[in-house]
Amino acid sequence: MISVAATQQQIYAGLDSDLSWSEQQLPERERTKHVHRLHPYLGKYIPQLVEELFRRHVPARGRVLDPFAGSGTTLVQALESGLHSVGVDIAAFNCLLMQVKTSEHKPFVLDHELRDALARFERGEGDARDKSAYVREWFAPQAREDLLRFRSLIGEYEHSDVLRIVLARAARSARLTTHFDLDFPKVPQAGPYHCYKHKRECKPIEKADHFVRRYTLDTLTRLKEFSRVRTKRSVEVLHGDAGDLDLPGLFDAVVTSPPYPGLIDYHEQHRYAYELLGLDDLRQREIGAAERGTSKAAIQAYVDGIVRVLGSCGNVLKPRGRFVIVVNDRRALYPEILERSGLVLEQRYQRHVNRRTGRRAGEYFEDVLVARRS
């Protein structure tokens, strides 16, 4: 018996149609609109979606929480959307990366400003002192002069946090490792490799000087072209656990895609970022973080993390608010999630993921769990 693999059609019957896009209907420049590709960020959900899931669930002018903020997704729309938002993670570049792409930079002084470091780094200026074995190891030695003369510049400027978000996206770029492994590279490339990438023999990066220019060309654009579809909503971005944290409530919606079990550390995917940055690193304290992976014993404590973070959540959500929660639930733990936090299932759409940052073989899925409290 010959194997066919599922038609496009077939893949999308019994689908949420409104919820599934395929790539020809969502090319990738639609998805990574405007700030959304400020930064590369593995399994964030896509602009369109949250705009869905805002139009069906969360009421005009309504004020919406994330507790697994992420790169931000959930607070730009909501900008864009005009919702109120708060977001939460206990990543500090998450944090970072959220207040620069929903903070109301000031056009001219951000333009001047981004423009003048970036003359200032092509004239030489900067001082490329580092004592980081981390930076010696990933970068050749003029990416890491190149990078480091950049960062000792960003300080003097009042929009600071946009050039270390520069900084950080041009050390992803430059650093030692292959094309096609940029997310998790697990040792430095030091000489040539096959790429498969670009089906040739590559050499890893030896400067940084070029993306340095290109980031802060194309970060000053995404931001200018996010401040004429934005409103005037309050957005906040808090950094720590939001089972911990005193949530500012009342919210009409919690609207979330909670990490996966033992799939992404999101610590050590920008570690670049937080040994360039001095960010503060507080990987202990992520969810299962204590038993990482998928034994038995992670899995209960990444059950037992999300639990106690809708519980705190659901002492902030209005009495007719909502949980919508976007999850590949392939190991069926949101039905206990959902009952020891205190919530009942309401609906439950089936969505087909038509791509995500990084390389995927194979049909994805996702569900949209509704909830509310019991």
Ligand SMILES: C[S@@+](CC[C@H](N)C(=O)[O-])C[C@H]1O[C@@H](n2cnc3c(N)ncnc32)[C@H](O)[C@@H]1O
Second form
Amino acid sequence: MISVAATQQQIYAGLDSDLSWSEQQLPERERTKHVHRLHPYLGKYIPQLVEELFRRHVPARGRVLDPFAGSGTTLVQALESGLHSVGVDIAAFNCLLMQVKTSEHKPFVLDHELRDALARFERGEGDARDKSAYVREWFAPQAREDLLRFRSLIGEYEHSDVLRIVLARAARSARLTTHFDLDFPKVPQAGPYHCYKHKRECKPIEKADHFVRRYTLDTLTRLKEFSRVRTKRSVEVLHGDAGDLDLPGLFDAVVTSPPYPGLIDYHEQHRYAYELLGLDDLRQREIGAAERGTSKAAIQAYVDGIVRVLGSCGNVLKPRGRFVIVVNDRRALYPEILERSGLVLEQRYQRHVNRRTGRRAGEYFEDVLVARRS
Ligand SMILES: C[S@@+](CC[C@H](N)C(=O)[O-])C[C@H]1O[C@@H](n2cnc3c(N)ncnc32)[C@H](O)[C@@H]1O
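Could I see the form predicted together with this ligand next, after the form predicted on its own?
Then the entire complex follows, led off by the chain already shown.
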């Protein structure tokens, strides 16, 4: 058997070593520091990669655009790196999460409000009435009552969006799912089951109060940590289809990681949040959604969608501006996409992605494409 160290050395040969990190070089707690772990999100890139790409391709105090901003890694890192930024996403929950991560919160009010909401919740205040079939189906009776009571308390606070993220995170953890399928649960798990993750019999979650407490306090800590390193640059989050962009001003760079066809459903992965928070569902406009599959027609629709977005970003890029696109182009779609978007490839870095856990664990490579307008 080859040792892990040897394998990694071999893998890194020929790669851009400044963009590839081993687990020891960049442990998980660094990749998920401060607000990056405010809520789980499948399919994000790591802030250290974005930081290095900014250093290479964005002038100091410049302005960056991410048309597929997801959980907001680009925007959070832009604030840390002293850049102005705008992020667009089609998924309302992602926009809420980005907004909460990047807003400049009032520290004392935030602290007071989150602790107050938690104290009232723990005193038993709140109203658990709800008619939603999803909530009845996906939560055990006590968990359902806990989440609904907490939800009924949070609307009145100035930082209600922060509390909505706490609620979503607690709901995600409290769903009736198996421990090994938190990312893609298909049906609720009613009774005990053999758990492949813990190699023993496990039971689905019955209550959510401990999650509400843990995540309220963790959210406070993470927002405070980030407030110590964030600069005061401008940041804007826009909810909608990035192909319909109508943005004021020009950008120094587009830094993004697009969706990929047939891999992830970005709305569906946070279904509990849409159901509990009543968010606007625009999945029909989501490019590359897994539920549409990978038929020839689906791939063509994906290519057309990405071309539309990149073309629209090109209109707001400064003449010397660059597109920096992080992509795992297994299907070799990007040569055509770049050409049809009026872009010319200037550089291509290859990086090794270190995935430690989860169903998608394993070695994997991705490209960073640097392009300019033709
Ligand atoms: C690979 S993820 C981006 C992840 C992000 N780099 C991060 O670190 O969190 C791609 C994102 O594109 C979004 N998306 C898909 N179609 C879109 C569209 N038409 N307009 C804007 N965003 C879209 C998805 O909702 C998803 O959040």
